[in-house]
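Given as structure tokens, the chain that follows is alone and in the form predicted alone.
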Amino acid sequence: MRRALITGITGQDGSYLAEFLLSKDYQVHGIVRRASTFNTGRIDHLYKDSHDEEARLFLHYGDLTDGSSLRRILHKSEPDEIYNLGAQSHVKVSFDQAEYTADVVATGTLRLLEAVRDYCDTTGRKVKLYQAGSSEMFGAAKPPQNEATEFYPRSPYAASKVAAYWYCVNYREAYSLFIANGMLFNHESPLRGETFVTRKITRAVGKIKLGLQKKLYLGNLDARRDWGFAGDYVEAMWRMLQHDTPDDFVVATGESHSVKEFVEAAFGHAGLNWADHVEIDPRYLRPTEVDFLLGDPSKAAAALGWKPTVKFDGLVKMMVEADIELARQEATLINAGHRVSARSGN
């Protein structure tokens, strides 16, 4: 039985990913940092004691920002594969807390790198690892960006994946190692975090649909992105480490629409005007903008076999049809006298 280790298995990808992984019968395990209350909920689903004899879920508490837990967790999983999805990932709060996305995705990746080699060197296991890049390194570049184009990140984050991206080049030729950097661009579902715009709209949908809102707040309308479906993207990082050679692909869906595209697809599903709900706020402004990006999938497509299968409004529709679905629970919730937490569309 193969053997998967996952960094940020409690977030969109690593959910999906582990959920991928155990359909090919492998054992998954995941690093989990600690936290004051339960952040597993995308998980739970997949998860059985490890008392269970059927159970191949298993946890363990760590960080990217503490490199003896990630050794410690290597010789305890004994991975075939490790895929690195742990990062502060929000762009416009990496303005705010650039110190610590910069030490979270950036150092945090050379931490890892560095207790993989020491891993395999004392081990003399062959260990393979997914990087997980973004579209985001390639920032103010013209589109379409492929594997050639140039990096030019507009943001903390951004540059932060560019030094991960280079970090696992020269760790994959200097001590060749198996190391596949997947530049992913923008991949969305109902798992997505709340706080994505993406995610932020289809909340706001739900929620105004069932008028338990009524304005939905955006910044920049007009950037346009390559959006996809994550349940689609995870294979495509698991093909990358059944490859022959370890290499880097841009994964994409070749199609790039705006952010009022979104909002207009995601109202008109649930029959709404967008105009009459969506208003600017200069707060949700980055201070430097991405104005357009669109992948140019055709290498992986060849070398890979990958495709996506959903598109932009098999995508949208999902999603929205998700939160009307959550928001007629929070309303049952709230009709029957029960507090619930007032988030996304403020």
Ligand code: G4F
Given for the second form:
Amino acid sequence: MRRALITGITGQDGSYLAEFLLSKDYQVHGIVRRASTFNTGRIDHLYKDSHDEEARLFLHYGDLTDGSSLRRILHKSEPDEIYNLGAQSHVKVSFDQAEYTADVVATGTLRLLEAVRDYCDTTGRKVKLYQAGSSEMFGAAKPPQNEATEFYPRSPYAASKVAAYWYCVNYREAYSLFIANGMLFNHESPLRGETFVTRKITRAVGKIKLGLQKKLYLGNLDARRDWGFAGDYVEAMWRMLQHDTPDDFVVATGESHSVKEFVEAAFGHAGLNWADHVEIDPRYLRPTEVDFLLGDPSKAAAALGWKPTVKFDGLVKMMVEADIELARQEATLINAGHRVSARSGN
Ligand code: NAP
Ligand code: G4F
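For comparison with the form predicted alone, provide the form predicted in complex with this ligand.
All chains and molecules follow, beginning with the one already shown.
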């Protein structure tokens, strides 16, 4: 049975990837951060008690800021494949917590690479590693962006991802490790964190539709993103590690839309007029913005046989419908006298 280790298993992508790998009969190990509240909500449905003979998902406490935990977990889990998805992944937050973001995203990747290098040396095992790079690395570079486009990062997060990318290229060349950098454009789902713009919009649409919220405050509506579905993108990660040689790939839909177009489509799908509800709050603007991301995924299509199955309209519909259903459940609880926290964020 092949074994995979996922950092960031509790995040959006970690959850879809764990589900995907379990469906391919992997034994899956995940690194979970200690928190004062439960942070495993996205993977609870996959978890079986480790005493259960059928258990194939195992969780380990660890952190990308703690190298010794990474080393210990490598020896315990003995992975064939590692997916490094752990990150402080919010671009706006990275301006407020720049050093921490660099510590997790850039130096955290370096810690993992060092641990993997030593693990391979001491055990003689071969391990493949996927690094979660980002279209944010292209930043201000002219669209469309592909593998040959020069990086122009516009945030501490993006600069940290560029550093992690180059650490990975260097370790691939210096130590002949199988390391693939994915350069993934924005990908979303009903499991997307609620402070990223798509989910913030669809959560608001659901709550407004059910009478639980009136206004939605947003920042820059003109930014353009190439939005795909997270479920499709985790398959691309896996395909990169099944390729015969380690390489770097752009993963995108090849379509770009503005935040305003997402707003219009999401409110429209719920039969609402966005202009009645959306207001601009400068608090959500960024010191430097990434204006226009549009990916060219032709290399991934040719070399990996990967294609997105969900495009913009299907994604908006999927997220709006899920969030209307979630708001309906919340409304039921509220009407029954329970308190439900209704938060909106960055
Ligand atoms: P996400 O939902 O924010 O999940 C991030 C994961 O990283 C969570 O499991 C989080 O744990 C974990 N994490 C945070 N700090 C950590 C630390 N110090 N040590 C170990 N784990 C830590 O992000 P995502 O959307 O799934 O994205 C997955 C990866 O792809 C990230 O590296 C992101 O930067 C990158 N990426 C995402 C996109 C996108 O559009 N989604 C595009 C390109 C690249 P908690 O649950 O405890 O917070
Ligand atoms: O949803 P966002 O926060 O995603 P962003 O900054 O593109 O980053 C995401 O995608 C990257 C891949 O390109 C990942 F690497 C990264 O980890 C993350 O998953 O913002 C999208 C756009 C931005 O231009 C932002 O300025 O939406 C704009 N926006 C407008 N109003 C807003 C808001 N973004 C957020 N989060 N909240 C707003 O109220």
